[in-house]
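Just one chain is shown here, as structure tokens, and it is the form predicted alone.
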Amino acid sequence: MNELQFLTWVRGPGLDIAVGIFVLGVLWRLFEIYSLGRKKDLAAPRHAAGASGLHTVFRRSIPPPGGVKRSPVSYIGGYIFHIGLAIVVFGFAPHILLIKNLTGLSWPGLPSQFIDLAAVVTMAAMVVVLVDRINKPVKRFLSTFGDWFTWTVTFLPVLTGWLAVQHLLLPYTTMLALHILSVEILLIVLPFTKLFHAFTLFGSRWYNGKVNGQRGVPV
């Protein structure tokens, strides 16, 4: 298989397989979560200021008091690479075109220079967060293979995409194919790893806030 055949495969059958596994995996995981059911809360509802699902979503989305000072890399680096990743994924014109072909949804893209800067900043933030995890004994001890693996499959699409756009390291056709393949790997593993928090993050925060809010406990 030459580089053109490789690119054709990842853009065709490879993408179809990855998207299929991704969609089925997400639906299955959501079904598992929502089919668990919850026992009826028989306690009388209590109302307290700031104790609700929406309040919890907001509070858990910003650093707690003193959090940035205690762990600046985790909070600042985490916010930077999550926001940067969203900008790269949903602001780059070719990505928007792909999403339009798959879903019919479309929106204006951001300037390529801005996307390029966002990609570099995102990679830098991810590397800083990784180094911090390696250098901090407690974080390193608590880290599992899943943590290192999810970091890798998240980092590679950004790196290969940036290299392809910059025409670096390998011929453009080969690097583009590797970029698409890395995205497909990310799609395949996302529903079955910690990366699935992309779909459960705000829902779980809202639920915890709602349950505790009924007890008058802000979380």
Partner chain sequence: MQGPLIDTLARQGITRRTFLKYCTTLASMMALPPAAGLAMAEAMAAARRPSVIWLPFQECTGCTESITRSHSPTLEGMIFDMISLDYQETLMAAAGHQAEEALQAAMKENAGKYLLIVDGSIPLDMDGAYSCIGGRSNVEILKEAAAGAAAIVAMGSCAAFGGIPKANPNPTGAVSVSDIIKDKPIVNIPGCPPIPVVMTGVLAHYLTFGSLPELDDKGRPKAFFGETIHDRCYRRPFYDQGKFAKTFDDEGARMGWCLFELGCKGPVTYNACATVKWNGGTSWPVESGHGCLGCSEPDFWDAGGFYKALSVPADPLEFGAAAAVVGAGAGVAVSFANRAKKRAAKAAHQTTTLADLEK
Given for the second form:
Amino acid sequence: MNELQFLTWVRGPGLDIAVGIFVLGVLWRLFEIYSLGRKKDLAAPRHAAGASGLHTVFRRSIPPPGGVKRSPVSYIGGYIFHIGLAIVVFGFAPHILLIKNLTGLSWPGLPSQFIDLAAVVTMAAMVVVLVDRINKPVKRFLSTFGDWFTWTVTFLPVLTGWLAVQHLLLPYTTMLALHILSVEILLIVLPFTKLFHAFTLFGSRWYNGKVNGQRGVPV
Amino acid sequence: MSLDAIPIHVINAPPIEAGLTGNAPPLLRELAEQVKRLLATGEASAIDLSALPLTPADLDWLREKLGAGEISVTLQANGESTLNETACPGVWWVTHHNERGAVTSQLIEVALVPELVKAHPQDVQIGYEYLELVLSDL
Amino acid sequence: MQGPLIDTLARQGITRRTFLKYCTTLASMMALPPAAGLAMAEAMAAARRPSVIWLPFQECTGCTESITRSHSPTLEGMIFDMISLDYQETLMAAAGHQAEEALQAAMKENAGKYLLIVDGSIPLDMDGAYSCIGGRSNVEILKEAAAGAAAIVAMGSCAAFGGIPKANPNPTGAVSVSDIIKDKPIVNIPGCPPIPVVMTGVLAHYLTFGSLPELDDKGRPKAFFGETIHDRCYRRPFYDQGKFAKTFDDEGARMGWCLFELGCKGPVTYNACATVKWNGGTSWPVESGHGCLGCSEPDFWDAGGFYKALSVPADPLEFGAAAAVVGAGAGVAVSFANRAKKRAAKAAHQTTTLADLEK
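If the one shown is the form predicted alone, what is the structure of the form predicted in complex with the partner chain?
Let us now look at the entire complex, which starts with that chain.
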């Protein structure tokens, strides 16, 4: 298999398989999680300002008082790499083209120099977050295989994409194929690892906010 | 048929004018080295301008810095070629055109006389034979 | 007509200076140092014309068209005088058995010294019966001719990589020259058709230095195939700015913006079109408003469609809908199982009273 055949495979059958498993996994998990249901709270609801599902969805996006000072790397690094990922994934013209092809949705792209900068910043933030996880004994103790694994599968698409655009290490064709392959791996593992928070994040925040709001506690 | 016959007007032609890239000044340094070598050993050398990432503005800058010298040679061989001495004797600005006038290659040669200008002994021999022929007819 | 090349040229009224000028330009195009132009001119002027045998196999004659029509009557056409083209079915005057005799004679006379040019792929199915010359299969002729060749030039994508005959489902079992011949130096000059100056450049290099030029991992001369179309494209700035033509007749197309979204394969295609151009430097595909097809890459015909951008799926996604159904089904099934478990737990629940605790 030469590199163009490799690229054609990852763009064709490979993508087909990855998207298939992704869609299957996401629907499976969503149905499973949301069909669990919760017991009805029979206590009379208490009302307090700022205590509701919607409030919590937004409030949890802001660090709690003193949080940034206590663990600056987690908050600042986390913010930077999440926003960076969003810019790179949804702002780069070829990515938008893919989304348009798959879903029909389209929007204008950002200049590639800006995407390039965002990718470098994202990778730097991810490396800092990883080093922090290794250096802090408590974080290291709490980390499981899943944490290291998901970091790797998230980092690889950014790295290979950036290397491809910059023409580094390997010929562009090979690097582009590796980039697409790494994204396919990410798609496949996403529904079955903690990366599924991309889908459950707001739902669980809403749930927590609502349960506590019922008791009159803004969380 | 020229493009004029077709109702097309090019809005964004390939960029012709572009700014200075900063790639030209190092070439002057390289030229200085080559001139020094020519003086010391008599060895000729050249810089191929078509192979370098130079914008038209860079080329203009170079041409302006090098100035114009006393000799201009025009060669008609499968299109015109011009070999112009610059203000620095021994440094020649050489441009080759094809028969339609497009530039095929452009270089700066450092030599007492560019190789292309010199007559080759074999050609001189042919010329001599021609002279003999003319003389014998007198 | 044997003898130094410069004599042959002089007979055609081509002067030494014209030749030197040509060599300077050629050296520049091949990214050789400027002094190489002079060295080339001197070496080639004195060189004896090597014997060249051109074998056409499963091909469309487009490669021959490209070379012969390059931009005659300039030096590319003339460069054929540098070589002694002893066999070329399309161009030679002899035909039939006479032509085949000329081939045999050339192979015997110049054994071990001739340059073999091949265009077209070689079919292997049905013992090669899909393409025969004079009753002999292509693969048989190739093996025989290659045995006595100094080097082989695979002209065009078919000879270099199998090309269109090899495209899925490859009915004739077509393969490239390098799939069959393993013990000879092979230069691949892919392209559909290949750029004429690449051919003459390789010949000039061979005549001048007595060796083949530096090749990349696919056997292509690095001087011409060292960079992608995309990296040398004059429309590249528009790609970087995110300005794309969306259709072939929209505002973006008229403004000359990047053709990536219209399926241009420039980013993964290594060739010299963007710099050397076509038809005597008139234009080239992207400049005329159409994306690159990637014709100098292996299996370009099966690379997911000419009008699909590189970043979109090569094939329509077939599993998507089925996966959605299976996923939803699995989710519902699991949720029923979970609910059943919950119900069972509830049913098995025994109420504990104060009396039980005080027992």
